[in-house]
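The chain that follows stands alone, in the form predicted on its own, written as structure tokens.
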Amino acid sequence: MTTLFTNISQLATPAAGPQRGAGMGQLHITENAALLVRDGLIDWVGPAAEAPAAANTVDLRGRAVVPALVDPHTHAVWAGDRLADWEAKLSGATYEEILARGGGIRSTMRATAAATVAELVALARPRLQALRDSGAGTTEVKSGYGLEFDAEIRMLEAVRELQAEFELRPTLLIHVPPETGRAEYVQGVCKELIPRVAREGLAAAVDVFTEKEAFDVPETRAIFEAAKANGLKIKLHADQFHAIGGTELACELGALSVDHLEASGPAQIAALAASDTIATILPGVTLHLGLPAAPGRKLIDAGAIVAVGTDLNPGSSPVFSTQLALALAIRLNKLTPAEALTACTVNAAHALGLKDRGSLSVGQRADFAVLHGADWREVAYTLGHSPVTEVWVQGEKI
């Protein structure tokens, strides 16, 4: 089955494979382009005047095409809300005060742990639809609001149900330690939770939040070793508030990505630049919490592989648009439009261990976004309204 997509004003794409440093800004841009899809894969791409014949033709009516976006970091499954926390913070309350009132992340964890799988599915579906409407063809979704093992499993089961409707990559997130019994909890994660998740095929990777307020480096190493022993990839939340060695550990152990990086300094930037671990920046957190922006410009200039995600969650980044995260990375993290597109496509795919998407190159999956306008830069320029009119996954309109 072949389909030729014609009348493309501009087709803009990074090359296949993770792009690092200056390579992130080097897009292939074809004017008056066409795209041939065979059995869900890209079979040919080039000027329309040179296009081969195909059994079917789709006229894209003079609009621009870019790879479908990939969101490599979301917490799209949760119950409850954090509106009272947000208002209290705006009034000057500290996070410790909010926690003392019963708010903060533990309020989300209580609400999520009390929800059924069906309730979690119903709550997450419109969030994932919003991300897809913004151009996301593939979205990562983490657990991490369950704490109790059965609640974590229910979160991942909700993601599995939603995979019938969306292209999702599930991640087991070890997020917040319990208030008592910390050592026993970490041991249970390593000996019980991770093996169960791997055995039931509920996640592709294990993520850990490594911070002064969360898990330390030795605990993270033990969890990572358990993940790898059970055939799961590893990812990391690190350097959001303090750089305590998590980034260096992730690079040492070959993690897919290190995410956040707002507190990263020269040592962490150098470690990422010298590794194949993806540096995933999350500008929505900077916007919502007022944190310093992750050093996106310095990371790229040092030669790192940089990705961008929404970090969609109720507490620190209520960003329901992958395209908006792309646009914010330009304003807040100082990426160029071309670098931001690369960060939200092929590099984001590699942050999830996916080598078959993110680039409109021969042999890649035919995952692409059609914009409203004729210039690809609209995907990086637009704020507050999605410039994406259609998303195609494996050559099928979704």
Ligand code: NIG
Given for the second form:
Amino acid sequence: MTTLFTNISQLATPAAGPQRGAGMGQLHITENAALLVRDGLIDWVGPAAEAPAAANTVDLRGRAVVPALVDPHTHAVWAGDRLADWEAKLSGATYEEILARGGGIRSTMRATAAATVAELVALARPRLQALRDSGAGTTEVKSGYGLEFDAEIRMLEAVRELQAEFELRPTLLIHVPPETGRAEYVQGVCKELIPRVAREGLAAAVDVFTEKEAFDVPETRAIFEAAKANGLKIKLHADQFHAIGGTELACELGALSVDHLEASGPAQIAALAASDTIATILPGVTLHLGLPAAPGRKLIDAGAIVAVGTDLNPGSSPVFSTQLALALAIRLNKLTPAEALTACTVNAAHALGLKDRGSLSVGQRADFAVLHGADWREVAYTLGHSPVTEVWVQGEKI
Ligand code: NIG
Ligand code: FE
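Give me the form predicted together with the ligand now, not the form predicted on its own.
Shown next: the complete complex, the earlier chain at its head.
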């Protein structure tokens, strides 16, 4: 089955493959473009005047097309809320202080652990819908609010149910150490939880929150070794508040990505620039917590592969729009519009180990977003309103 998408005012896309450093700014822009899709894949793309014939035609009415966004970092499954914490934060309490006194994230964990799979599905669905309405064709979703292993599994089961409605990539997140018995907990994660998740096919990757208040580098290394031994990819939350060595470890072990990086300095930037591990920055956290911004500009100038995500979660980033994360990366992390599009498409896909999407080039999945306007830059410019009117996944309108 072939479909020719015509009357595209402008088609803007990064090349296929992870884009590093100066390559991130190099978009292919075609004016008056057409796109031929065969069985969900891109068969041809170029100027409309040269388009081949097709069985079906779809007129996109003079609007701009970009690759569907990929959100490489969300915690979209949670129960409860953090509204009281937020007010406390506004009166001066820091994220770490709230965490240290057992509030914050622990209240989300209690509420999430008490919820059924059906309740978690019902809570997550509108959040995932909002991300998709903002242009996200593929979204990563982490566990991590369960603590008890059965609750972690329920979070991943909720993601599995939602995979019937959304294109999702599930990640097992080892997020918060227990208040007592953490050595046994890490052992259980390695010997019981990770093997079970791998056996049941519940996650594609394992993520760890490596931080002074969470897991240290030796614990992270043990968890990563168990993940690899069970055939799972690895990702990392690192350098959010303190650079304690997580980024260096992730680069050494070939992690897909290291995420956050607000506290990264020259050593971490150099490690990422020298590796294929993707540096994922999360500007929603900068906006909501008033943290310093991750050094997006410096990472790109050093030659790193940078991706951008929402980090949608109730504590540090109530950002329900992948497109807003893209737009904020320009304002807060000093990316150019072209770099931000690359960061939210092909680089974000590679942060999930997905090589088949994120670029509108021959052989890639036909996952694309149609904008309201005729200029692709609206996807980067617009704040507070979705510039995306349609999302197509594998050549099908969602
Ligand atoms: O990515 N950094 C740790 N975890 C989350 C916050 C989760 C929460 O506070 O609920 C984050 O920012
Ligand atoms: Fe996160």
